[in-house]
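Below sits a lone chain in structure tokens, taken as the form predicted alone.
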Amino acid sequence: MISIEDLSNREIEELFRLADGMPAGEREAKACAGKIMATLFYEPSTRTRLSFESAMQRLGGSVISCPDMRSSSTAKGESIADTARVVASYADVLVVRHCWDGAVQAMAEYAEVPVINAGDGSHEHPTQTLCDLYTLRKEKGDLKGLTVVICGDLKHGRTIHSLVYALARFGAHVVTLAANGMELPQYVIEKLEREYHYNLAPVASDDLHAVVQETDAIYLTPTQPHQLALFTSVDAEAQSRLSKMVSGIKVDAFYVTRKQKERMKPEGEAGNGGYPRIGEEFLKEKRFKDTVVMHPLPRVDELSQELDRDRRGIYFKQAAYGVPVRMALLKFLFEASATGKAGAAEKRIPLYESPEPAAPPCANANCVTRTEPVSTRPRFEVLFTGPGGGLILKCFYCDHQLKVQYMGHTRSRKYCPYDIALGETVRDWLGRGELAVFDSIKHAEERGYEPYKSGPQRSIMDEAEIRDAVRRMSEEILKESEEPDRLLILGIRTKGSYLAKRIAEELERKSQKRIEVGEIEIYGSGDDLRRLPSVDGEASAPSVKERAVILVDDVIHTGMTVKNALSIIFKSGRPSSVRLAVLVDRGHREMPVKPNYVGKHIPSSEKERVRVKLREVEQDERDKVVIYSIVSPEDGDQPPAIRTEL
């Protein structure tokens, strides 16, 4: 039980039926007789550890515990793999909390007994989600159609990540009200869109003013699709449609979380603006008279003490449900183990494991594959659905994603940049274990790979033409901007960021005003929106709220990259407008996105590819835009013929 995904909806409903019969009668009181549970907690805990231990004892079992792993052999340098092997020989089930994302999954690979995740870093906390769902069902009945507003630190809150997946599976509406700079991670939003077909829209903060006024919200719903995230101009008509969509929503529950200070970087990530808080004003709002308030606890100051005496404050009841729910889970897992049935949903997904000793690392610095590589085998789920048909690797341990830049064929020892036209070839190599992935040309060549033969290419823009295009787009942007100093230029990393800086320099020269520049990283460490370093060293996320945003990229083709970038912008706040500037527009769209400013239009082609070369990236070349061709291999055993210059 590592993720909430390890249980099907049917199994969760079965757990709830079991929990309804707890605390146990005489029969249930002996369900775990003779069994031993070991609780290994690498982080502090009150409710989770004690409720698990209480549950085990009420079922007739016994407990051995390490409530503080700093006093265990971990302090001497013992790996989590060795700890799992040893403790599994003393107990029949392990309950583990760890500070590293994916650490519990790693321990489960070495333990010979069931392992339950009691919270791993900022990743997931599935048993807390079971308690949350059970509480909601008790208070509100059917989960389908409920509207739950989730407030606070959504970036680091592991309880939140498990909860939104589960709410989506059961058909609830989700509104996320994040503190500034603590928005829901992009990989979580993409999973909601990809697997549960949830849509995203920004909701004005005054719709929830009884909670917080400085922070916008996003509304995720499976039943009212909209196109707002595809617009590059947030016009009055779009805003009117959005307002009608969200008006009249009955809020069934507020789920509030504390600021997870222990997971924040030393320099802090809180940003500006208020932190969502349920206080006296909420208690007086008639529209929330039947809205319950939940909290995984411990609380700090995000809940008013006055709410303790209000019938809507159900967080202590929520904590009490931890015992019957965890009793049900333990009984369920032991019975499944005894009958030989799989007690959790099987993960039947093909995983990529690098055949080379130096594989690209997970993008998440707190992933167990990076913090303790001796206990892990880095593996990734392969997604062929990235922006522009990109190849994405999703970490098996922590779910963070990284975009593949270069791929290699282990038998031919050749490499090339990944392209959507090579999708079937990559699937074939993956199936035969012949796919190698690299994060740079240097990485590939250090492993003894050589580039595929290069061929002729056609230049369509030279250095002067690119300079003229940037100047012309800057003039058009300035002409349409009423307040240049309110502009925010956001480049999509990498080449979009350099173009954004060039556009900002032109704007500053023409307007004599300082122009703020930032960048969006669609796949990376999790800091997906950040201010580009300036003279005063600021690197925090820029504010997009009520700003005129200019989104910049080098090439637009399918529109998928822009869609993801818009998602990142909108989850951070509601800009007054978003306009799109691209150096090259290739035509053909999967998404209805139209650039506002274009350096050069070229015809769409299935066989031809466009590459923008910038001196900041290429370093040994001048600026230029080239067209090259890719020919798919006729024989799957042969490497593809690629006509390009690396």
The other form holds:
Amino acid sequence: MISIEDLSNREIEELFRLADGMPAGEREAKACAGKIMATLFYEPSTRTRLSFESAMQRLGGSVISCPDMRSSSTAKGESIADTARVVASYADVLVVRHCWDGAVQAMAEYAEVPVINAGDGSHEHPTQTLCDLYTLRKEKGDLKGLTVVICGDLKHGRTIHSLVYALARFGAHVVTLAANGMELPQYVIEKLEREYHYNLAPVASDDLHAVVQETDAIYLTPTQPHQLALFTSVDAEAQSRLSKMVSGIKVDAFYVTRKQKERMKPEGEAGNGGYPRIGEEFLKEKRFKDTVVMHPLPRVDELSQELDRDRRGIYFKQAAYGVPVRMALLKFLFEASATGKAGAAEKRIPLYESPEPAAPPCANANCVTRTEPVSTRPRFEVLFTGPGGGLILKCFYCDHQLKVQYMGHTRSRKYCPYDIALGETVRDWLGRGELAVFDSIKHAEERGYEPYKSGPQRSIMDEAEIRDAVRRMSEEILKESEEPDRLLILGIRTKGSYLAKRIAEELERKSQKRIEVGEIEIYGSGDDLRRLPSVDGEASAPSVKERAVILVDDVIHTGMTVKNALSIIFKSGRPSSVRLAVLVDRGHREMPVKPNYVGKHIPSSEKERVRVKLREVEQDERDKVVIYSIVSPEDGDQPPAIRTEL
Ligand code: ASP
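Swap state to the form predicted together with ligand ASP from the form predicted alone:
First the chain shown before, then all remaining chains and molecules of the complex.
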């Protein structure tokens, strides 16, 4: 059991029924007699480990453990795969906590017995979620329709990630109050959108501010009326509707978390601004008289001791339920594996595994596929629905997403940039196991792939025209900006970032003021919003709060990329406005997005492609914009797969 997603809602309900009958009747006291549980904790733990051990002993089973993994063969350099194989031959179930995202999944692939994830890096902590849901249910009854405010470090908090998926599945609403720079990762938000149809609506939550300072709220809800919410600053009516929605909601629970210092980069990580803290003010607010306060513990200083004596502070109950809930889980898993129903750790989605060794690595530097490649076989779920029609690979171990840049055909040894028009071809190659992916031309060519031949391209903007367009857009931006110092120019990586820098330089020249520039990386390592140029190599996040944001991209097509960029902006705070500048608008919008500043309108057909070439990206080339057509290859064997025709 690696992810909370490994249990269905029905199974969770069944577990809770079992937990209700625990700690133990006569029968339960022998349920695990003769069974051995091994606890392998590569990170500190109090509650999870001791409650698992207590649960196993109460069920009549016994426990073997390594007091400190640093005193195990790990210290001699043993791989997690070898440890898992060996310990699985000594025990009937493994409970594992590890500091790498996906490490427990990797170990489960080598263990012949059930493996339970007791927390893997920043990824998930599913058994904590079972305790959380169980506690919430006991306090509030049905989970459906409850509103839970989650606060603190939502980026690194593994308990949060498992919890939001479960809350979404049971139909609860979620309000996020993240510390600046510690917002929910984009891959989590996208999963909520994709799989549970949750949308996020940024709101000014004045009355939440009364008790939790320093943060803006985001409301995640299963209904879908919030298209407009993405454009709050320009739509006063939508704005007031959303504000009412949140100020009117009854908050059922605050789920508070500590700053996960151990997961932050040693050089310090983003986080200007305060950390949300629940204290005395909360107790005084009438509105929260029935709101319970939860915390996975340990707490540091985000949760005042004053709440300990208040009936609403239920975090010690939450910890105490760890025993009955984990008893229920152990019993359930043993019964399921005895009857052959243990499908838990088997994820049955078809996965993509690159036939080429030079496949792009997972975007997450803390993913087990990167920290311990010998124990893993990088595999990905393929998502075709990425913004802008991208081809997205979602890591099987840690769920982070990466965007495919180049695709190759293994038999013909040809490659080309991925393009939305090639979706069918990709599916076809994927089905036949003939799809290779690369993150650069260099990678493809090192593996002996050659580019598909391409014909002439028509240039539609030259260097001078691009320079003029950047100047004109900058002038327009300045004309419409009452306070240039409040401007924040945010480029969408990669080409949008270079254009953002050029626009900012123009603005600085014209206004004689310093203009802040940042970039948004939609699929990257997890720092999706950062300042440019990075100060001392550190990618700190610029504050978007009450800023006049100018979002910059090279080409606007469906509008999906802009939608994603907006969600990244709004989850880190509420700007006073967001305006959009693009070098080329080529039409075919699927989202209600209209750029405010356009370098050139280029009405194009669906089959045509527009590519902006910038000297910063394409070495030895001058700036230009080209247009060409694309024809999907019928058979990978028949080059040229992509024909450019005018
Ligand atoms: N105990 C929880 C965990 O291991 C929460 C925390 O450490 O903040 O993730």
